[in-house]
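Just one chain is shown here, as structure tokens, and it is the form predicted on its own.
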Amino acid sequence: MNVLFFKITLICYFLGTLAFLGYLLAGKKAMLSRFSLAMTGVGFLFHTAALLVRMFEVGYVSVTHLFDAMAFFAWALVLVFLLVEYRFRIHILGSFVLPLALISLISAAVLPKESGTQDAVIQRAWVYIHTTLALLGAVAFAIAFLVGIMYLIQERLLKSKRFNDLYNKLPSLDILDDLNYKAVILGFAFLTLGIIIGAWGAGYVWGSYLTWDPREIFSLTIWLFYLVVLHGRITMGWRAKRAAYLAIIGFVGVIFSFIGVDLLWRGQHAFM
């Protein structure tokens, strides 16, 4: 049943992505707008059902394995879009969010789905809290990344004086810059809490707050990067195009920490 729900989710997100891209590139098509949102909503319901069934199949909430982490990341990313769409009606954000969620799910589909048996460490609640906070931070940084791309597109259209349908669909530069800033703050807060809880748990279980695991090193590097970004925005007025580029660069690091480290190194750190 979990596989069936997962496949239906992929189909819905795929159709929604096509509709969103059509809405992005075509004129203001109300039918495409409604269809893309409908597919996203239906896909999200099946996505939620797939995660719940997955939880009952393995007997516990799993976010510490790469397959489950990427599935949760995609789910949370779509949830954020639906909340933003409901609150602010920034429909075009779905043209950027849903393709990323679809890519994440397709990538998860090729990964092993067996979670194995919980060991004594994974059974501890702090592991789930630490990993979930880190994933929520990655979702916020993903939103900052996507909004940064939207900012650069809008800035380019404005600079070239191409006031076309795409220009009218995109929010203003000030709104995009503000969304970028808020997403980075939220992501930094989640990541900070995740690191603190992870360090506390590592000290309790392994007797050391820092084990020099590759994921820990890259997570700290990302934390320092966004700390510099926030410091620059607050004290030196880093905004606009520079902030957009930094959000893009930062998310590349997040992706590497999220997936690349797990594929290149195997340590005691989740994901497993």
Given for the second form:
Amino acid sequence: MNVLFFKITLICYFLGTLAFLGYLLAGKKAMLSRFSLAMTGVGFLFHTAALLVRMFEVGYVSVTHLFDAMAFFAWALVLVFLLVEYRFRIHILGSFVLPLALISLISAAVLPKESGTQDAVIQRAWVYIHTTLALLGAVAFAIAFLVGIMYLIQERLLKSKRFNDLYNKLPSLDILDDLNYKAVILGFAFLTLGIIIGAWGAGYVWGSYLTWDPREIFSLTIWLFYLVVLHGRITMGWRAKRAAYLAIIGFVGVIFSFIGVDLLWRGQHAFM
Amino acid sequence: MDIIVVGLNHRTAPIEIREKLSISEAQLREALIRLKAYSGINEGLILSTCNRVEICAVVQQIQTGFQQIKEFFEDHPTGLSSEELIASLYLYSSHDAIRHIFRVASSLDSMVVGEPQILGQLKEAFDLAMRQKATGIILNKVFRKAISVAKRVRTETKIAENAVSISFAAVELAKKIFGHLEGKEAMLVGAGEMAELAVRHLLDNGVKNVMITTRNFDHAIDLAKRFHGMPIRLEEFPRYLAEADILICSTGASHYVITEYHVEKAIQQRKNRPIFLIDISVPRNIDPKVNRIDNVFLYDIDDLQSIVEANLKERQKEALKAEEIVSEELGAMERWFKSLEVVPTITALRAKAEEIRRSELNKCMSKLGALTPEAREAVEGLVAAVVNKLLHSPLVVLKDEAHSSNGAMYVEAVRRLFNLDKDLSPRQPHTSEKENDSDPGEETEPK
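Can you swap the form predicted on its own for the form predicted together with the partner chain?
Every chain and every other molecule in the complex is listed next, the one we just looked at coming first.
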């Protein structure tokens, strides 16, 4: 059942992505923008249903498999987009969010869905909370990354005085910078909480807060990086263009710690 | 009876002639009374803006109407010869007159297509004419319709979107950088009409304060008073540069007044908060290299001009869609207008009565069965007499009033009372005349 739902979700997101890219590149087409939004909405509903069914099938909130984590990441990303669209009407954000959501869902689809043993430790509640918070942090950093790209595009258009359709569709620099800032704050808050709960849980189970495995090291590096980014913005004016670049660099790090670490080292911290 | 428009606009007459014929607000009341006094003019309305003077009238006969309105213009102390006057006047009648009124209201006939001011001016003219009882059933309907057509054009096309003046293009650009302008700080270096207009628009859009610096400090003080801003001495302005989010430069200097050095320092002090520079001086007063600095956005007069031109082209495209809307609405209006003619109304009324008479008679005869020829004749005579007597006075009144200023009202009443327009719907949605929806922050057809 959830496989069917996931397939429908994939198709919806695929069509939504095409429509959003069309909207990005073509002139003002009201049809395209309505269709893209409709596809995203329908896809999101099926996506939610698929996650719920999966939850009942497995019997717990499943985020500890890489497959589930990617699916959850895509789901939260689309949710954030729908909220932003509802509140601020930044339709063009979808042209950036949907492709990313589609990619993560496709990569989820090619991953093996069931894997062997469920370690007793893995089934503890704190592990789920820890993982979910880390994933929500990644979603917020992804939004900052996408908004950063949009900022750089709009900045380039303004500087080179090309007042084309894209210029008209992209929101103002101030809005993009503001969204970037808010997303980084939110991401940082989630990540901080996630790390605290993770450390507390590890201390409880293994008797040590830190085991120095690669994912922990990367996560702490990323946490430090965003701490510096926020501090720089507040005290040294790292805003606007620089903030956009930093958000892009930061998210590359997030992706690496998310997936790259698993591929290179398989520590106890790896996704199943 | 017909509807005509006689007038002149920016295309047919230069300003020298327009200003002589324009009718000031104070004179309008008197002018409407004078207009209505002509025997051939049933209804009248005067629209006088700085780009057009137009008389719309419902007249009994087009040629006499035209003559009378020409006389009306000549009575106005203008000092123009009759030839000059005739050369600049245009005349539209019936179909074309209604189309013209729709186009004027929708701002398709304006100097700057899509400017919103004209609709407000037209509403005012209509209001006044109505209060003076110069308009009647026809002009009321035509102008109400014109106002609703204009609104439809505004909502269904993008004719009034995007700036078509330099100063508005600057405001729109500023909004793409800052989102909104509330609480922003502006600086004006130099003076000049265009620069001052831009400052005015910025303030209208929420800019909090404007610092003003000119070579002559007294002039800066004057300007600051006008804009409730802050005057600054020219030698001191670089110190204040960092406070300005938006800077408009328009001096007569022949060299760069603002250089990379100034702006780089300002950006550092601003901790990278973006700064928006507009250089409308020729030769340029801001070093173009300034645009290379991060978070600095510099535009010169040509950049703004190119935005304006692109937007004007866009408006032309939208104007085509607007013309289609006008044509569409024209159809319904014309059908209604046609129905107001007296002779067809009389014919229709008679035909309707005849139809009723015949069908009722047939029904009755089939019920009564065989009658003697005398009885049959008596019944037929009775029915015919009732119909004729009932119709007699409506027909007489219609004929008598045909050429009076109330003629259209009687025709309309008869058509509705006797339900003569089964397929026509003369009812139009009523638009309230008091509405004022012209955007305050757009280009205007100047008064």
